[in-house]
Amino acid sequence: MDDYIIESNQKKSRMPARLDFAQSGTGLILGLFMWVHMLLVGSIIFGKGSFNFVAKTMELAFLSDTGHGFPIAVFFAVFIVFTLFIIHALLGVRKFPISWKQHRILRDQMQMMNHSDTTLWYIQVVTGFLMFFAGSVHLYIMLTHPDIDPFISADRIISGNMWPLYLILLICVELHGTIGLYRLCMKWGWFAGKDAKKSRQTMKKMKNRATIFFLTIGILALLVFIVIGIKHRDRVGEKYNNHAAVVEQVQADEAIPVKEEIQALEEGQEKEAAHEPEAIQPSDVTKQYGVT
């Protein structure tokens, strides 16, 4: 009894709560970043020029006299995201089942309870485990090669044989991030409203729609990159030159009227030749006037 009183009088550590708060904060930042990142990458759906504009904006090209931008800006952005990614992963690992026995107990409880939110948490565990490896590879590549370019990205996906990794990462990121944002709203009571049950159902519908939306954008963007990469196999390493593409298009547009003028001129010459009177031969004149 005395031991219980002594233990109850001891000041409880606030560290678990602080770690939970840090995990929630880093997860919120990374989840929102994931949504913005997918929208920016999805610009490739509208063409290489659109993606290149987004890429150059991320490189702060509007501050550069040459318009080439500063890849170092992308490096620092990736470094910050990578740091938050590692911190969030380390904070999340402490809640993972670390042994097969714990895993079996968790699965048995999930089957017995049949609770959808517990299933969502388990999906987060699995996708988080896969993301730790796939995401680290992607972020390391972006750290060492901070240049963003539609051709470079497409070459990395096809010629670099990275498309399986990116497909796995895409699915894991979208599921993990969207579920995480939903669980944050449930955990901290955001958008709870007066009817908690109804709010939970509404948030689940929004989560499902967001998952479908961002997965659709991600898969379409990956398919576009695959097509570009296949067409660009014989020119691996070549960067997208927006100025050259514009000049080529202008030259093609200017060539159309020139071709039309040449064609009209040729048609006019053919018509004149068709209506031109035949030349009078001297023999015809002598026959007409009886001159021999």
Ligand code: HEM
Given for the second form:
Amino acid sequence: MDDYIIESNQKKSRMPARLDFAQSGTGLILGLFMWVHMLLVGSIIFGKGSFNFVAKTMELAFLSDTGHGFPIAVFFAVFIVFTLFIIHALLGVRKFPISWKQHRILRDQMQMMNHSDTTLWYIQVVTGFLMFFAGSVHLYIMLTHPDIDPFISADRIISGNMWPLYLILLICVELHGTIGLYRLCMKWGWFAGKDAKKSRQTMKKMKNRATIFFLTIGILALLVFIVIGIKHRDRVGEKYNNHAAVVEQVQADEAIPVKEEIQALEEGQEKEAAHEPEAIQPSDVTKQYGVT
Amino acid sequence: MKVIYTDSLVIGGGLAGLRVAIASMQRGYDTIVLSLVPAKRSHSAAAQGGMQASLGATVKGDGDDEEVHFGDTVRGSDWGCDQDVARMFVNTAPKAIRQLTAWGVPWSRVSAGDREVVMNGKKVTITEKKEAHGLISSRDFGGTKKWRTCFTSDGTGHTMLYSMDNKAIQMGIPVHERKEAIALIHEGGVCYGAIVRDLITGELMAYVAKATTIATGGYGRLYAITTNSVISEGIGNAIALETGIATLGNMEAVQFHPTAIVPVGILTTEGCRGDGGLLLDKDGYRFMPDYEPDKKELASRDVVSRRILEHMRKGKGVASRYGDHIWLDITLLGRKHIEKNLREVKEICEYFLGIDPAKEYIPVRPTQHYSMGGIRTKATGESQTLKGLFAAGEASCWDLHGFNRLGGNSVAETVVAGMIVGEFVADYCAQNPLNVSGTTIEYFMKQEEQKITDLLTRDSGENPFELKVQMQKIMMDDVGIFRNAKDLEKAVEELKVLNQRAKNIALRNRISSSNPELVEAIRVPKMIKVAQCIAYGAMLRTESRGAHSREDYPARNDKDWLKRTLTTWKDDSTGLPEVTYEDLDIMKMELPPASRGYGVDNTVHHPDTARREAQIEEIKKANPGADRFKLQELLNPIPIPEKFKGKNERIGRGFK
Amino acid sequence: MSDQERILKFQIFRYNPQKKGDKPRMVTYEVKEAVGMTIFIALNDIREQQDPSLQFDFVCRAGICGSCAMVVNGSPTLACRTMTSTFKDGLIKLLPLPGFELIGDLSVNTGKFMRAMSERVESWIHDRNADKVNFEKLEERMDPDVADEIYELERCVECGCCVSACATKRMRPDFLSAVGFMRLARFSLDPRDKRSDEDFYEIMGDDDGVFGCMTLLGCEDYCPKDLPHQTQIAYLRRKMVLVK
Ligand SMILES: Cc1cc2nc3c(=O)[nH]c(=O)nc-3n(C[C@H](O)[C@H](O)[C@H](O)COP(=O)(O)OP(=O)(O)OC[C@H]3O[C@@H](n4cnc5c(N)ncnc54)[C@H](O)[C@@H]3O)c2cc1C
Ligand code: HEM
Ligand code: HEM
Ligand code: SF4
Ligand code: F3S
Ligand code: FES
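Switch from the form predicted on its own, shown above, to the form predicted in complex with the ligand and output its structure.
Expanding to the full complex; the earlier chain stays at the top.
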């Protein structure tokens, strides 16, 4: 009968704590990054011009911050995200049902109980697994062709036959990311408030709304890209405009670089669309790009 | 033959059993606990209301001490208890609760300042003292002069049992779960352990020990409707009875709790009434003040149960498909109180009745609840007749409760008895070598093996489930709250027949390993025997005392019946147990018999009562300077172990 | 409740590992429903009237002791307090709790698991003075609110529902599981327990402990005593991740 718990002086490794924290940390950054990413990519819905403007604005921010040229900045950013992505994936894989037996048990359990949060986790596992491939391809492309331009992107999607991959990736990332953020709150007890059970209900509702919201944006964006891509099929490789001109224009009069008439959108709307991402994006994104 | 040797064998993993085991382990003796179920699932976990200990921390407990607790206990027992034991008990209870505190029980604590309570149907504000803040709180319970019942919300037994079992686990005490003791091993008037059946594999084993303690709880399941768990079947009592040597005491003393829900008989704690709940009849009328103007709903349990039945007999019960019932109204306590202090009650109402007790009345009825009787022991906890056999807790008739126990005194008894008896068990282990012969062990083993083989090979015969149902019905109908000669004689006869039939049980499922029908077949004949002890004892006792209430003999008769019933069963072939009596010596009583203060006092007094009263007066006069401790020693010197002799501290009065 | 009598169909998992040659199977029993019938009543009915070999565990039959947890139509829950009237179609499927050693039919050995759990988390007050406490003196004071909070966590009845409802536990047999976390949370809250965070880390600071919990919350959703699993496991996780 003794009431010491430490029989030997050998202390337990702090590694599991670090790894769990890292999993959540990378997940959180990736999850929030994807929200921003989706809003940025979503600007294509309002026209090539908006998309272009957003892309160039980001580059501008980098230029003025560091004085370096834009490809390196994007390369740098993608590199960081890719690293986080890989770290997160490797940490995530530890949680996978690795053996067939474990997988069977999991399926069996889900069938028996039909418990929503367990199912959500399973979705995370499956989507995580798919992203391992799909995400890597996308990131590899962005790493090797850090070239963001409405036409280039659209060409990649249609003429480069990337759209099936993007569709899968889109569904996966939206499910995985929002579920992940919800789970993060549960896991660490954030925003629990006074009545944790009620907060959980609320957060689950918010999670569902976020999934629908971002999926809608994503799919619309993808459709627009597809339309642009199809129309641009015979001019693959041509850029939307040269970026210096845009920079000048933006600096000069903050006008919106509308040149194309494909979209019949009103000017007011365009302004809004152009400003909206700006409001969210600069600080967050630059911070991520700059700090991490 | 598998034989397991140990020093101290404890049969029963409830509060009492575990505490005995802890005591003997602490003294360095090898100890094993046997239990039908994991220890934490023992019936002790079901105790909701609380544990009595005279700490006197709340204002309403102010002035409480051992004397007041003693008086309440003796009066509650209708002078049937052993006053030496009651003394040891009240002196040790504060220590027991404080020790449990150190072991982890999260007792509800006193919160300084005003708080609203419901008393006598009205909201009253009481102000708790600042000095008492953070000390163990207590609530009101039936039959007590002070608020003495300490509690953790309404999960008292649960938290006590968890802390106790955790302590046992810390000490590495092995609890052999899913093992059933089915016979005691004894030789030359000394008990040496038990024959035990593994409920999973069906294997029979001999657990051989120097000291054997039975702490198997009550025998509520002899009745059709009871608040007791399904394993409270009195098997521990039965195996003691079957030795033909050990005696059972006061088996006819069976308590009915006033408020168990209808129809299933699940208890709603006395805390409901202690906290201010009321009893209402079919007209929504509060009837208890008419019967007991003084204590009303909080009269002693036996009294309240009888009053309810009386009132229902007047046609005032609420009719339902399950027969009449009355209402328990706790709506006036308010949702907040119910959700905090009566949570289990709320859950029970929601799940089993589909009602919200903060808004609706609870249908209740008196239901079998507690067994005062049990294995008769000396104050040391050892059987008076079979050496080496000890008993503690509800299974015993240590005789703290006499003919009626007070709410909250039972879990307190389990722990206190565990402490005290545990010391004597350890003493016994120290003083006695283990010298039982192999042939004796083998003899008992063979005997049990044979019985099981007979059961498994008999082609046709009685169905054990049916026999049990019949026995339960007899007990319910004829050996209930109100008893009379006619019913009791009928019950005794019918049980005799069942006893014979039980010798001829045959099984449909003939496997020796885990087999619920075989378990039943082993138990039912034992249960019938115990039931016979109750019915027969009740038939013979022609008076009313505590929970034993004879319609044909309504008076308490100290002159002829101030004695304890002792039952043995020497010859298995006879159809009835043998009953003898043990006198209670008034001349040694610290508190001589008097009226309990309920209804009309029609007690037939014993001539010694007046003599003893005069003697006490004399002693008091001769020792004018004696404080209460000195006086107690003069009137009632008790054999309490050295460890527990000290005085107990209370706020505001120190050790005085 | 209506008066009309229904015939309930119980589909029950049957298997006795003690019996040679026995194979797991589902057997259907029909029981006439009674008013206020619980699964406890129905199962006893089946045992007494139809099949005396049917194994299951009940003790308190009042939702207090935690003996009778089983999977009732997909939910791990206490059978004794489950009313048959809650099943509209009268079809009730009963499985033993997964993740525990099967004793037979609906009976599983939760006791063995829980004792091991208690030993693993050292489910007792760690205070070297606990045995030397002078029980004649006033007990140590405790804040009334703290006492209430401890009781909240102490209400666990070791039924095992949270263990069976956890896919993590099922995939990784050594995972401590929610009941263990609740116990640890209970003791870490208790001022009488002198263990430090470092001490607790030794017990649960790995992937079989709190860092292995994937926040599936089956524990939270199926605990019959409504213990606050989610907030408490999160609390433990925050605490443990900060241990130096
Ligand atoms: C619903 C209810 C509420 C109550 N509330 C209160 C209250 O508020 N206050 C109060 O003071 N009292 C209360 N009581 C009474 C009190 O709970 C019991 O009297 C007390 O807990 C009995 O404890 P025990 O240790 O003697 O036996 P139990 O806790 O019943 O334990 C018996 C043990 O013996 C084992 N056992 C039995 N037979 C065998 C065998 N043949 N072989 C091996 N093992 C065996 C069992 O497995 C079990 O472990 C209540 C009782 C009930 C029914
Ligand atoms: C190869 C790709 C990925 C794999 C294999 C993967 C795998 C996983 C797994 C298994 C979990 C669950 C961890 C747990 O239960 O403890 C998880 C959590 C999470 N993932 Fe991913 N993931 C991947 C990519 C992403 C991406 C791109 C995002 C961003 C949207 C993301 C965001 C999250 C978040 C926010 C969590 C919750 C963090 C936590 O539970 O600690 N994941 N991931
Ligand atoms: C810094 C890193 C990243 C950059 C710079 C980037 C950039 C882009 C760009 C420019 C597009 C438009 C299509 C194209 O040009 O191919 C796009 C689309 C997309 N990206 Fe990324 N991306 C990054 C990281 C990620 C990550 C980590 C994921 C998820 C794993 C992801 C998922 C997607 C998806 C699903 C689309 C298609 C969206 C749609 O069309 O609706 N991206 N990304
Ligand atoms: S935490 Fe809840 S579900 Fe788990 S064992 Fe305890 S009571 Fe049962
Ligand atoms: S279900 Fe299991 S994974 Fe964690 S949150 Fe509960 S223990
Ligand atoms: S039998 Fe005790 S909880 Fe169900």
